[in-house]
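A single chain, nothing else alongside it, follows as C-alpha coordinates in the form predicted alone.
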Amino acid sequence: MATRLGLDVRGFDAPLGAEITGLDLRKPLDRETVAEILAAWYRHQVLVFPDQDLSPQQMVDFTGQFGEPGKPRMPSRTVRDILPNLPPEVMIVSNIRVDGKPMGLPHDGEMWFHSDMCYVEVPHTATLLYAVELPSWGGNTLFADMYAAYDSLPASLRNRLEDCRALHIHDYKRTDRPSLDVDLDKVGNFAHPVFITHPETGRKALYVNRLMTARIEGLDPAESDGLLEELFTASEDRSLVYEHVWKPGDLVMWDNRCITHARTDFPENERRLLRRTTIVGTQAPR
(Lines of atoms letter the chains of each structure in order from A and count residues from 1; the text may use other names and numbers.)
(Lines give C-alpha, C1' and ligand atoms only; values in the text may rest on other atoms or scores of the structure.)
(Ligands and ions follow the chains in the order given, each with its own letter.)
Protein backbone atom coordinates (compact mmCIF):
# COMPACT_ATOMS: atom_id res chain seq x y z
CA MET A 1 0.00 0.00 0.00
CA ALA A 2 1.37 3.38 -0.96
CA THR A 3 1.23 6.23 1.55
CA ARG A 4 1.00 9.96 1.13
CA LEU A 5 4.62 10.16 2.31
CA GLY A 6 6.02 8.32 -0.71
CA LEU A 7 6.85 5.38 1.54
CA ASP A 8 5.67 2.05 0.13
CA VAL A 9 4.85 -0.94 2.34
CA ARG A 10 4.38 -4.30 0.64
CA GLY A 11 3.39 -7.28 2.75
CA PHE A 12 5.09 -10.54 1.80
CA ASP A 13 3.34 -13.62 0.51
CA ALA A 14 4.33 -15.19 3.81
CA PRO A 15 2.88 -15.52 7.32
CA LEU A 16 4.52 -12.24 8.35
CA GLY A 17 6.90 -9.55 7.18
CA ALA A 18 6.84 -6.62 4.76
CA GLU A 19 9.21 -4.72 2.51
CA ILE A 20 9.50 -0.94 2.73
CA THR A 21 10.82 1.01 -0.23
CA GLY A 22 10.96 4.68 -1.17
CA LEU A 23 13.30 5.72 1.66
CA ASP A 24 16.98 6.59 1.88
CA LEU A 25 17.78 5.60 5.46
CA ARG A 26 20.92 7.75 5.49
CA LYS A 27 18.63 10.77 5.83
CA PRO A 28 16.71 11.77 8.96
CA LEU A 29 13.04 10.83 8.92
CA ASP A 30 10.18 13.18 9.79
CA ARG A 31 7.73 12.28 12.53
CA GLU A 32 5.03 11.17 10.10
CA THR A 33 7.40 8.71 8.42
CA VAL A 34 8.60 7.31 11.75
CA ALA A 35 4.96 6.82 12.78
CA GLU A 36 4.20 5.10 9.47
CA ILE A 37 7.14 2.72 9.88
CA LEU A 38 6.13 1.89 13.45
CA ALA A 39 2.55 1.17 12.35
CA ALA A 40 3.86 -1.17 9.66
CA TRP A 41 6.21 -2.79 12.17
CA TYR A 42 3.45 -3.48 14.68
CA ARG A 43 1.32 -4.95 11.89
CA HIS A 44 3.95 -7.05 10.09
CA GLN A 45 6.50 -7.72 12.92
CA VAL A 46 9.45 -7.88 10.50
CA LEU A 47 10.38 -5.05 8.10
CA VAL A 48 12.89 -5.31 5.25
CA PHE A 49 14.48 -2.15 3.82
CA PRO A 50 16.34 -3.27 0.66
CA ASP A 51 19.12 -1.55 -1.29
CA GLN A 52 20.44 0.63 1.52
CA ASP A 53 24.00 1.97 1.74
CA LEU A 54 24.62 2.60 5.43
CA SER A 55 27.78 3.36 7.33
CA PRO A 56 27.90 2.00 10.88
CA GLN A 57 27.10 5.45 12.31
CA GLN A 58 24.23 5.97 9.88
CA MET A 59 22.77 2.67 11.03
CA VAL A 60 22.99 3.85 14.65
CA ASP A 61 21.37 7.15 13.72
CA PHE A 62 18.49 5.37 11.97
CA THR A 63 18.01 3.06 14.94
CA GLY A 64 17.94 6.03 17.32
CA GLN A 65 14.86 7.47 15.62
CA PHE A 66 12.80 4.63 17.12
CA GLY A 67 14.28 4.49 20.63
CA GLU A 68 17.53 4.37 22.54
CA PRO A 69 20.13 2.25 20.73
CA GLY A 70 21.49 -0.56 22.90
CA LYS A 71 25.10 -1.58 23.28
CA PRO A 72 26.47 -5.13 23.00
CA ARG A 73 26.76 -6.70 26.44
CA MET A 74 30.05 -8.35 25.49
CA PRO A 75 31.95 -6.02 23.13
CA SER A 76 34.76 -7.74 21.27
CA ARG A 77 38.31 -6.54 21.75
CA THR A 78 39.18 -8.07 18.37
CA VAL A 79 36.56 -5.96 16.59
CA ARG A 80 37.62 -2.78 18.36
CA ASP A 81 41.25 -3.44 17.47
CA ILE A 82 40.36 -3.93 13.80
CA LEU A 83 37.64 -1.29 13.59
CA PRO A 84 38.60 1.36 16.16
CA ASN A 85 35.96 3.79 14.86
CA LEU A 86 33.09 1.33 15.07
CA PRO A 87 30.28 2.93 17.14
CA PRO A 88 29.82 1.19 20.51
CA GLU A 89 26.18 0.51 19.63
CA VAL A 90 27.13 -1.75 16.71
CA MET A 91 27.79 -5.46 17.06
CA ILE A 92 29.52 -7.39 14.28
CA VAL A 93 27.77 -10.65 13.34
CA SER A 94 30.34 -12.59 11.35
CA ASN A 95 32.24 -15.84 10.86
CA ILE A 96 35.40 -13.97 9.81
CA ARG A 97 38.59 -14.67 11.74
CA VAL A 98 41.55 -12.33 12.01
CA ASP A 99 44.82 -13.97 13.04
CA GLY A 100 42.75 -16.99 14.02
CA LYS A 101 40.46 -15.05 16.35
CA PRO A 102 36.75 -14.43 15.68
CA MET A 103 35.89 -10.93 14.50
CA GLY A 104 33.46 -10.44 17.34
CA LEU A 105 31.48 -13.28 18.87
CA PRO A 106 31.76 -16.31 16.56
CA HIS A 107 28.72 -16.62 14.32
CA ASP A 108 29.19 -19.81 12.33
CA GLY A 109 26.65 -22.07 10.68
CA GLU A 110 23.17 -22.94 11.88
CA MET A 111 21.61 -21.32 14.94
CA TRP A 112 18.38 -22.42 16.63
CA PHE A 113 15.36 -20.20 17.21
CA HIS A 114 15.78 -17.64 19.97
CA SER A 115 14.75 -14.16 21.12
CA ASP A 116 17.51 -11.62 21.59
CA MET A 117 18.36 -10.86 25.23
CA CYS A 118 15.42 -12.79 26.67
CA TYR A 119 17.80 -13.70 29.50
CA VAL A 120 17.74 -10.18 31.05
CA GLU A 121 14.97 -8.52 33.03
CA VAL A 122 14.21 -5.90 30.36
CA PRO A 123 15.13 -7.33 26.93
CA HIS A 124 15.77 -5.05 23.97
CA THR A 125 12.53 -4.60 22.05
CA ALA A 126 13.96 -4.52 18.53
CA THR A 127 16.91 -5.90 16.61
CA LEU A 128 18.18 -4.47 13.32
CA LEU A 129 20.58 -6.37 11.06
CA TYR A 130 22.36 -4.98 7.99
CA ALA A 131 24.02 -7.18 5.38
CA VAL A 132 27.56 -6.27 4.28
CA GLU A 133 29.16 -9.53 3.04
CA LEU A 134 27.26 -12.74 2.29
CA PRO A 135 28.12 -16.34 1.35
CA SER A 136 27.03 -17.85 -1.95
CA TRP A 137 24.20 -19.71 -0.23
CA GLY A 138 22.62 -20.14 3.20
CA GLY A 139 22.87 -17.95 6.25
CA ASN A 140 19.18 -17.14 5.81
CA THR A 141 17.24 -15.81 8.79
CA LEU A 142 14.01 -17.53 9.81
CA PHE A 143 11.42 -15.42 11.62
CA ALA A 144 8.63 -17.17 13.55
CA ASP A 145 5.36 -15.48 14.57
CA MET A 146 4.85 -15.90 18.31
CA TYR A 147 1.36 -14.38 18.18
CA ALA A 148 0.31 -17.19 15.85
CA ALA A 149 2.18 -19.76 17.95
CA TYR A 150 0.19 -18.69 21.03
CA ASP A 151 -3.08 -18.78 19.10
CA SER A 152 -2.30 -22.30 17.86
CA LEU A 153 -2.00 -23.78 21.35
CA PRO A 154 -4.88 -25.79 22.81
CA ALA A 155 -6.96 -23.78 25.25
CA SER A 156 -6.21 -26.33 27.96
CA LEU A 157 -2.45 -25.74 27.58
CA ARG A 158 -2.85 -21.96 27.55
CA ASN A 159 -4.93 -22.13 30.72
CA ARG A 160 -2.45 -24.43 32.44
CA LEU A 161 0.56 -22.20 31.72
CA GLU A 162 -1.16 -18.82 31.99
CA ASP A 163 0.60 -17.84 35.23
CA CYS A 164 3.84 -19.77 34.69
CA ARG A 165 7.29 -18.36 34.13
CA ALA A 166 10.15 -19.83 32.12
CA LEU A 167 13.86 -19.44 32.86
CA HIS A 168 16.03 -18.20 29.99
CA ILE A 169 19.80 -18.72 30.17
CA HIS A 170 22.55 -17.09 28.14
CA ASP A 171 24.65 -20.25 27.88
CA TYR A 172 24.28 -22.04 24.57
CA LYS A 173 26.22 -23.56 21.65
CA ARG A 174 24.03 -22.44 18.70
CA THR A 175 22.27 -25.83 18.42
CA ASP A 176 22.13 -27.02 22.05
CA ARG A 177 19.71 -26.36 24.89
CA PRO A 178 21.15 -24.47 27.89
CA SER A 179 22.30 -26.66 30.76
CA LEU A 180 20.64 -26.39 34.16
CA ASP A 181 23.95 -27.45 35.70
CA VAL A 182 25.51 -24.08 34.87
CA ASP A 183 26.31 -21.64 37.71
CA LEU A 184 23.57 -19.06 37.23
CA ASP A 185 25.65 -16.48 39.09
CA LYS A 186 28.09 -16.52 36.17
CA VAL A 187 25.74 -16.26 33.19
CA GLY A 188 22.86 -14.01 32.24
CA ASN A 189 19.50 -15.49 33.20
CA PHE A 190 15.97 -14.38 33.95
CA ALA A 191 12.51 -15.96 34.28
CA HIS A 192 9.78 -14.33 32.19
CA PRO A 193 6.12 -15.27 31.75
CA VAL A 194 5.56 -18.11 29.29
CA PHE A 195 2.92 -15.91 27.62
CA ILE A 196 3.33 -12.15 27.36
CA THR A 197 1.15 -9.28 26.16
CA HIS A 198 2.66 -6.93 23.62
CA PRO A 199 2.46 -3.40 25.10
CA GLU A 200 1.59 -1.68 21.80
CA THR A 201 -0.69 -4.19 20.08
CA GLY A 202 -2.25 -5.79 23.15
CA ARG A 203 -1.85 -9.22 21.56
CA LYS A 204 -0.72 -12.33 23.41
CA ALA A 205 2.52 -14.00 22.34
CA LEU A 206 4.39 -17.15 23.29
CA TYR A 207 7.69 -16.20 24.93
CA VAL A 208 9.90 -19.30 24.99
CA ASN A 209 12.54 -20.52 22.55
CA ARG A 210 14.53 -23.70 22.00
CA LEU A 211 17.99 -22.12 22.24
CA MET A 212 17.74 -20.27 25.56
CA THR A 213 14.67 -21.46 27.52
CA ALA A 214 15.85 -23.97 30.11
CA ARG A 215 12.81 -24.82 32.23
CA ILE A 216 9.33 -23.83 33.36
CA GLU A 217 9.62 -22.69 36.95
CA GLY A 218 7.90 -24.74 39.64
CA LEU A 219 7.54 -27.95 37.61
CA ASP A 220 9.54 -31.15 37.93
CA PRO A 221 12.16 -31.56 35.16
CA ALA A 222 10.33 -34.23 33.18
CA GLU A 223 7.06 -32.28 33.13
CA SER A 224 8.86 -29.05 32.27
CA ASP A 225 10.78 -30.67 29.41
CA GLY A 226 7.65 -32.25 27.98
CA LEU A 227 5.67 -29.03 28.03
CA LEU A 228 8.56 -27.01 26.60
CA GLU A 229 8.96 -29.46 23.73
CA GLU A 230 5.27 -29.01 22.95
CA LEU A 231 5.71 -25.23 22.99
CA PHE A 232 8.89 -25.36 20.89
CA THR A 233 7.19 -27.55 18.29
CA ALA A 234 4.28 -25.12 18.02
CA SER A 235 6.58 -22.10 17.81
CA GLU A 236 8.72 -23.60 15.03
CA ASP A 237 5.88 -24.71 12.76
CA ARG A 238 7.02 -23.65 9.29
CA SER A 239 3.54 -22.35 8.48
CA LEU A 240 4.33 -19.53 10.95
CA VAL A 241 7.77 -18.70 9.53
CA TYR A 242 9.10 -16.15 7.05
CA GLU A 243 12.54 -17.04 5.67
CA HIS A 244 14.63 -14.03 4.66
CA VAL A 245 17.20 -14.67 1.94
CA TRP A 246 19.72 -11.89 2.38
CA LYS A 247 21.03 -9.52 -0.27
CA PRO A 248 23.82 -6.98 0.31
CA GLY A 249 22.31 -3.70 1.48
CA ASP A 250 19.30 -5.29 3.20
CA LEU A 251 18.39 -3.78 6.56
CA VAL A 252 15.94 -5.93 8.53
CA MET A 253 14.17 -4.80 11.70
CA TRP A 254 12.17 -7.17 13.89
CA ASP A 255 10.19 -7.14 17.14
CA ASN A 256 11.67 -9.40 19.84
CA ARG A 257 8.43 -9.35 21.82
CA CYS A 258 6.50 -11.32 19.20
CA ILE A 259 9.20 -12.87 17.01
CA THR A 260 11.85 -15.56 17.43
CA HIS A 261 14.54 -15.98 14.81
CA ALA A 262 17.02 -18.61 13.67
CA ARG A 263 19.84 -18.93 11.13
CA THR A 264 20.31 -21.60 8.48
CA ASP A 265 23.67 -23.21 7.78
CA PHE A 266 26.13 -21.73 5.28
CA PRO A 267 29.63 -22.59 3.93
CA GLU A 268 32.22 -22.32 6.70
CA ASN A 269 34.89 -21.26 4.19
CA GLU A 270 32.89 -18.28 2.87
CA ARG A 271 32.70 -14.87 4.52
CA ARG A 272 29.52 -13.59 6.15
CA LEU A 273 29.40 -10.17 7.81
CA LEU A 274 26.44 -8.22 9.09
CA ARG A 275 26.12 -5.30 11.50
CA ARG A 276 23.61 -5.39 14.34
CA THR A 277 21.97 -2.71 16.44
CA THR A 278 19.15 -2.98 18.98
CA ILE A 279 16.62 -0.73 20.67
CA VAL A 280 16.63 -0.71 24.47
CA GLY A 281 13.49 -1.98 26.15
CA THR A 282 11.50 0.14 28.58
CA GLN A 283 9.65 -2.56 30.55
CA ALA A 284 9.93 -6.24 31.35
CA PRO A 285 7.68 -8.58 29.34
CA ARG A 286 4.43 -9.35 31.16
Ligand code: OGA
The other form holds:
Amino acid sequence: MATRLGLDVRGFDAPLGAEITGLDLRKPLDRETVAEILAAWYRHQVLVFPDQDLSPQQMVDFTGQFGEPGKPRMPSRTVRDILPNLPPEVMIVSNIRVDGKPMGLPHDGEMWFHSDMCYVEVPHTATLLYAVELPSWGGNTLFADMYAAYDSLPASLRNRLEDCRALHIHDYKRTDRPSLDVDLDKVGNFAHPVFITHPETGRKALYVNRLMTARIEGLDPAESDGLLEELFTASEDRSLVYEHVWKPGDLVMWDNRCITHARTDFPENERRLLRRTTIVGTQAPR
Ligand code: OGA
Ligand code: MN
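Given the form predicted alone, state the structure of the form predicted in complex with the named molecule.
In what comes next, the whole complex appears, and the chain from above leads the way.
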Protein backbone atom coordinates (compact mmCIF):
# COMPACT_ATOMS: atom_id res chain seq x y z
CA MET A 1 0.00 0.00 0.00
CA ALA A 2 1.34 3.47 -0.86
CA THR A 3 0.74 6.13 1.77
CA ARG A 4 -0.09 9.76 0.97
CA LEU A 5 3.59 10.59 0.52
CA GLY A 6 4.16 7.51 -1.59
CA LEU A 7 5.89 5.43 1.09
CA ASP A 8 5.63 1.81 0.06
CA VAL A 9 4.35 -0.08 3.12
CA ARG A 10 3.52 -3.74 2.54
CA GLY A 11 1.92 -5.56 5.46
CA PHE A 12 3.13 -9.14 5.79
CA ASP A 13 0.96 -12.18 5.40
CA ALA A 14 1.44 -12.65 9.14
CA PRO A 15 -0.27 -11.36 12.29
CA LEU A 16 2.05 -8.34 12.42
CA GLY A 17 4.91 -6.65 10.62
CA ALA A 18 5.34 -4.69 7.40
CA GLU A 19 8.09 -3.98 4.93
CA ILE A 20 8.94 -0.45 3.81
CA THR A 21 10.84 -0.20 0.55
CA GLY A 22 12.00 2.69 -1.60
CA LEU A 23 13.73 4.61 1.20
CA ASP A 24 17.47 5.17 1.57
CA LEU A 25 17.91 5.38 5.33
CA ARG A 26 21.30 7.13 4.99
CA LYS A 27 19.44 10.29 3.97
CA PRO A 28 17.65 12.49 6.49
CA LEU A 29 13.86 12.08 6.43
CA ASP A 30 11.42 14.98 6.25
CA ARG A 31 8.90 15.45 9.07
CA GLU A 32 5.99 13.97 7.13
CA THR A 33 7.94 10.83 6.31
CA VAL A 34 8.91 10.38 9.96
CA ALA A 35 5.23 10.75 10.88
CA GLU A 36 4.16 8.21 8.25
CA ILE A 37 6.78 5.71 9.40
CA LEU A 38 5.59 6.12 12.99
CA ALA A 39 1.96 5.63 11.94
CA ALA A 40 2.93 2.43 10.08
CA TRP A 41 4.95 1.31 13.11
CA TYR A 42 2.02 1.79 15.51
CA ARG A 43 -0.20 -0.14 13.12
CA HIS A 44 2.18 -3.02 12.25
CA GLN A 45 4.41 -3.08 15.41
CA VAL A 46 7.47 -4.31 13.50
CA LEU A 47 8.90 -2.56 10.43
CA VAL A 48 11.46 -4.10 8.09
CA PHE A 49 13.55 -1.86 5.81
CA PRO A 50 15.38 -4.24 3.45
CA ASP A 51 18.49 -3.58 1.34
CA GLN A 52 20.00 -0.80 3.44
CA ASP A 53 23.69 0.05 3.58
CA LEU A 54 24.26 1.78 6.93
CA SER A 55 27.42 2.62 8.81
CA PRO A 56 27.07 2.49 12.61
CA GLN A 57 26.82 6.30 12.76
CA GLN A 58 24.20 6.39 10.00
CA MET A 59 22.16 3.89 12.01
CA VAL A 60 22.37 6.17 15.06
CA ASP A 61 21.34 9.17 12.94
CA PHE A 62 18.36 7.24 11.52
CA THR A 63 17.32 6.17 15.04
CA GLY A 64 17.61 9.74 16.35
CA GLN A 65 14.85 10.92 14.04
CA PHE A 66 12.31 8.98 16.12
CA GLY A 67 13.51 9.84 19.62
CA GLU A 68 16.60 9.89 21.79
CA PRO A 69 18.96 7.02 20.97
CA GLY A 70 19.72 4.94 24.08
CA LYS A 71 23.21 4.10 25.26
CA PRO A 72 23.82 0.46 26.09
CA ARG A 73 25.83 -0.50 29.17
CA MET A 74 28.98 -1.99 27.76
CA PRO A 75 29.86 -5.07 29.71
CA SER A 76 33.39 -6.40 30.14
CA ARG A 77 36.57 -5.54 28.24
CA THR A 78 34.43 -5.18 25.32
CA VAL A 79 33.66 -4.11 21.98
CA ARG A 80 35.33 -0.71 22.43
CA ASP A 81 38.80 -2.29 22.38
CA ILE A 82 37.97 -4.16 19.22
CA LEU A 83 35.93 -1.44 17.50
CA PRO A 84 37.26 1.86 18.88
CA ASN A 85 35.17 3.97 16.48
CA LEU A 86 31.83 2.37 17.33
CA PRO A 87 29.39 5.12 18.42
CA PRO A 88 28.37 4.76 22.10
CA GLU A 89 24.73 4.28 21.05
CA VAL A 90 25.47 1.08 19.13
CA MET A 91 25.54 -2.36 20.72
CA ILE A 92 26.92 -5.40 18.92
CA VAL A 93 24.67 -8.48 19.00
CA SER A 94 26.95 -11.33 18.02
CA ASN A 95 28.27 -14.80 18.80
CA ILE A 96 31.72 -13.89 17.44
CA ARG A 97 34.67 -14.14 19.85
CA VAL A 98 37.75 -11.97 19.38
CA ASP A 99 40.79 -13.43 21.16
CA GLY A 100 38.33 -15.72 22.91
CA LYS A 101 36.26 -12.83 24.28
CA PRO A 102 32.61 -12.13 23.38
CA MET A 103 31.79 -8.69 21.96
CA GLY A 104 29.69 -7.60 24.92
CA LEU A 105 27.03 -10.05 26.11
CA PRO A 106 27.46 -13.31 24.16
CA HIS A 107 24.56 -13.75 21.75
CA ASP A 108 24.88 -17.46 20.99
CA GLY A 109 22.09 -19.66 19.71
CA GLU A 110 18.48 -19.70 20.82
CA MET A 111 17.01 -17.01 23.03
CA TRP A 112 13.55 -17.15 24.64
CA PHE A 113 10.84 -14.54 24.25
CA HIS A 114 11.39 -11.29 26.13
CA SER A 115 10.79 -7.54 25.97
CA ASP A 116 13.99 -5.50 26.02
CA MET A 117 14.74 -3.77 29.34
CA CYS A 118 11.46 -4.77 31.02
CA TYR A 119 13.59 -5.06 34.19
CA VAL A 120 14.07 -1.26 34.47
CA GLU A 121 11.52 1.39 35.44
CA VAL A 122 11.49 3.12 32.05
CA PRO A 123 12.41 0.62 29.33
CA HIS A 124 13.48 1.82 25.91
CA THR A 125 10.43 1.92 23.65
CA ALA A 126 12.03 0.71 20.43
CA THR A 127 14.85 -1.61 19.48
CA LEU A 128 16.45 -1.56 16.03
CA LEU A 129 18.63 -4.32 14.63
CA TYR A 130 20.67 -4.12 11.45
CA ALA A 131 22.04 -7.35 9.97
CA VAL A 132 25.71 -7.46 8.97
CA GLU A 133 26.77 -11.16 9.07
CA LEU A 134 24.40 -14.12 9.18
CA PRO A 135 24.71 -17.89 9.59
CA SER A 136 23.64 -20.27 6.81
CA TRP A 137 20.51 -21.29 8.74
CA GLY A 138 18.53 -20.18 11.81
CA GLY A 139 19.16 -17.13 13.94
CA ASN A 140 15.73 -15.91 12.88
CA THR A 141 13.99 -13.39 15.11
CA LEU A 142 10.43 -14.20 16.23
CA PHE A 143 8.09 -11.34 17.05
CA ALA A 144 4.91 -11.99 19.05
CA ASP A 145 1.93 -9.62 19.19
CA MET A 146 1.16 -8.78 22.83
CA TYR A 147 -2.08 -6.94 21.96
CA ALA A 148 -3.40 -10.16 20.43
CA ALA A 149 -2.05 -12.13 23.40
CA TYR A 150 -4.05 -9.88 25.76
CA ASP A 151 -7.15 -10.18 23.58
CA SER A 152 -6.86 -13.98 23.57
CA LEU A 153 -6.97 -14.35 27.37
CA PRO A 154 -10.17 -15.59 28.98
CA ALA A 155 -12.09 -12.80 30.74
CA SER A 156 -11.72 -14.59 34.08
CA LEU A 157 -7.91 -14.48 33.82
CA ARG A 158 -7.93 -10.83 32.74
CA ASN A 159 -10.13 -9.90 35.70
CA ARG A 160 -8.01 -11.95 38.08
CA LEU A 161 -4.79 -10.14 37.04
CA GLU A 162 -6.22 -6.71 36.25
CA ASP A 163 -4.38 -4.84 39.01
CA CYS A 164 -1.42 -7.17 39.43
CA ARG A 165 2.22 -6.43 38.85
CA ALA A 166 4.93 -8.82 37.74
CA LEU A 167 8.59 -8.71 38.71
CA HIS A 168 11.11 -8.82 35.86
CA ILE A 169 14.73 -9.74 36.51
CA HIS A 170 17.77 -9.35 34.30
CA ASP A 171 19.43 -12.71 34.74
CA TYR A 172 20.96 -13.21 31.32
CA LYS A 173 20.51 -16.91 30.57
CA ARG A 174 18.86 -16.93 27.12
CA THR A 175 16.94 -20.21 27.60
CA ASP A 176 16.18 -20.45 31.30
CA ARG A 177 13.75 -18.90 33.76
CA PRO A 178 15.15 -16.07 35.91
CA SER A 179 16.22 -17.18 39.35
CA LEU A 180 14.54 -15.71 42.41
CA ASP A 181 17.60 -16.75 44.42
CA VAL A 182 19.45 -13.60 43.43
CA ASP A 183 20.26 -10.52 45.48
CA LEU A 184 17.79 -8.06 44.00
CA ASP A 185 20.06 -5.18 45.01
CA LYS A 186 22.66 -6.51 42.58
CA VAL A 187 20.68 -7.25 39.43
CA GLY A 188 18.37 -5.15 37.30
CA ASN A 189 14.78 -5.77 38.37
CA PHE A 190 11.46 -3.96 38.32
CA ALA A 191 7.76 -4.80 38.81
CA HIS A 192 5.44 -3.55 36.05
CA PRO A 193 1.69 -4.10 35.56
CA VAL A 194 0.87 -7.48 33.98
CA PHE A 195 -1.29 -5.60 31.46
CA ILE A 196 -0.20 -2.24 30.10
CA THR A 197 -1.85 0.31 27.83
CA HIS A 198 0.18 1.52 24.87
CA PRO A 199 0.39 5.32 25.20
CA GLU A 200 0.07 5.94 21.44
CA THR A 201 -2.52 3.38 20.34
CA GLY A 202 -4.50 3.13 23.58
CA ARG A 203 -4.57 -0.66 23.16
CA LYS A 204 -3.99 -3.06 26.04
CA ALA A 205 -1.06 -5.43 25.85
CA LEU A 206 0.20 -8.35 27.90
CA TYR A 207 3.55 -7.43 29.46
CA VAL A 208 5.17 -10.63 30.75
CA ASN A 209 7.69 -12.96 29.16
CA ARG A 210 9.30 -16.33 29.83
CA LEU A 211 12.92 -15.14 29.85
CA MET A 212 12.70 -12.30 32.37
CA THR A 213 9.40 -12.37 34.30
CA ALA A 214 10.10 -14.05 37.63
CA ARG A 215 6.83 -13.82 39.56
CA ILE A 216 3.50 -12.09 39.98
CA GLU A 217 3.75 -9.92 43.06
CA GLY A 218 1.62 -10.75 46.09
CA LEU A 219 0.74 -14.34 45.12
CA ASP A 220 2.10 -17.53 46.62
CA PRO A 221 4.83 -19.05 44.41
CA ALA A 222 2.81 -22.01 43.12
CA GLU A 223 -0.11 -19.82 42.08
CA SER A 224 2.20 -17.28 40.49
CA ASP A 225 4.04 -20.01 38.55
CA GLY A 226 0.78 -21.53 37.33
CA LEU A 227 -0.67 -18.24 36.14
CA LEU A 228 2.60 -17.18 34.50
CA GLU A 229 2.78 -20.48 32.62
CA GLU A 230 -0.75 -19.84 31.31
CA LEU A 231 0.27 -16.34 30.20
CA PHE A 232 3.51 -17.51 28.58
CA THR A 233 1.69 -20.25 26.68
CA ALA A 234 -0.89 -17.77 25.39
CA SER A 235 1.79 -15.21 24.47
CA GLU A 236 3.90 -17.67 22.47
CA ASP A 237 1.10 -19.11 20.37
CA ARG A 238 2.33 -19.46 16.78
CA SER A 239 -0.75 -17.61 15.52
CA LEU A 240 0.63 -14.41 17.13
CA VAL A 241 4.12 -14.67 15.66
CA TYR A 242 5.94 -13.21 12.68
CA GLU A 243 9.28 -14.95 12.03
CA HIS A 244 11.89 -12.71 10.44
CA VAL A 245 14.43 -14.52 8.28
CA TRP A 246 17.30 -12.04 8.04
CA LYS A 247 19.18 -10.88 4.98
CA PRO A 248 22.29 -8.71 5.21
CA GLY A 249 21.21 -5.05 4.99
CA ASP A 250 17.86 -5.57 6.76
CA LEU A 251 17.03 -2.91 9.33
CA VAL A 252 14.21 -3.97 11.65
CA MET A 253 12.53 -1.73 14.23
CA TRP A 254 10.13 -3.09 16.86
CA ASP A 255 8.00 -1.70 19.67
CA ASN A 256 8.87 -3.16 23.09
CA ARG A 257 5.49 -2.06 24.53
CA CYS A 258 3.44 -4.42 22.38
CA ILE A 259 5.94 -6.98 21.05
CA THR A 260 8.01 -9.72 22.62
CA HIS A 261 10.82 -11.25 20.58
CA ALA A 262 12.93 -14.39 20.57
CA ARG A 263 15.70 -15.91 18.49
CA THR A 264 15.82 -19.35 16.91
CA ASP A 265 18.91 -21.53 17.21
CA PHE A 266 21.79 -21.34 14.74
CA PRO A 267 25.14 -23.13 14.26
CA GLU A 268 27.70 -22.14 16.88
CA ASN A 269 30.59 -22.42 14.44
CA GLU A 270 29.11 -19.81 12.07
CA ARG A 271 29.31 -16.05 12.48
CA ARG A 272 26.27 -13.87 13.23
CA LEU A 273 26.60 -10.13 13.79
CA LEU A 274 23.95 -7.43 14.02
CA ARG A 275 24.17 -3.86 15.22
CA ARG A 276 21.58 -2.62 17.67
CA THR A 277 20.25 0.76 18.73
CA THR A 278 17.28 1.69 20.92
CA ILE A 279 15.04 4.67 21.56
CA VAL A 280 14.80 5.89 25.15
CA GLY A 281 11.38 5.68 26.81
CA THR A 282 9.72 8.67 28.42
CA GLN A 283 7.41 6.98 30.95
CA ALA A 284 7.07 3.76 32.88
CA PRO A 285 4.64 1.24 31.31
CA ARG A 286 1.20 1.46 32.93
C1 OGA B 1 18.15 -8.11 21.10
C2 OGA B 1 17.66 -9.44 20.73
C3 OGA B 1 17.47 -11.05 18.97
C4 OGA B 1 18.29 -11.57 17.84
O5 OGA B 1 19.11 -7.64 20.46
O6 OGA B 1 17.55 -7.48 21.99
O7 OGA B 1 16.87 -9.98 21.45
O8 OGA B 1 17.67 -12.14 16.93
N9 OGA B 1 18.11 -9.96 19.59
O10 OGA B 1 19.52 -11.46 17.89
MN1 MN C 1 16.09 -8.55 22.95
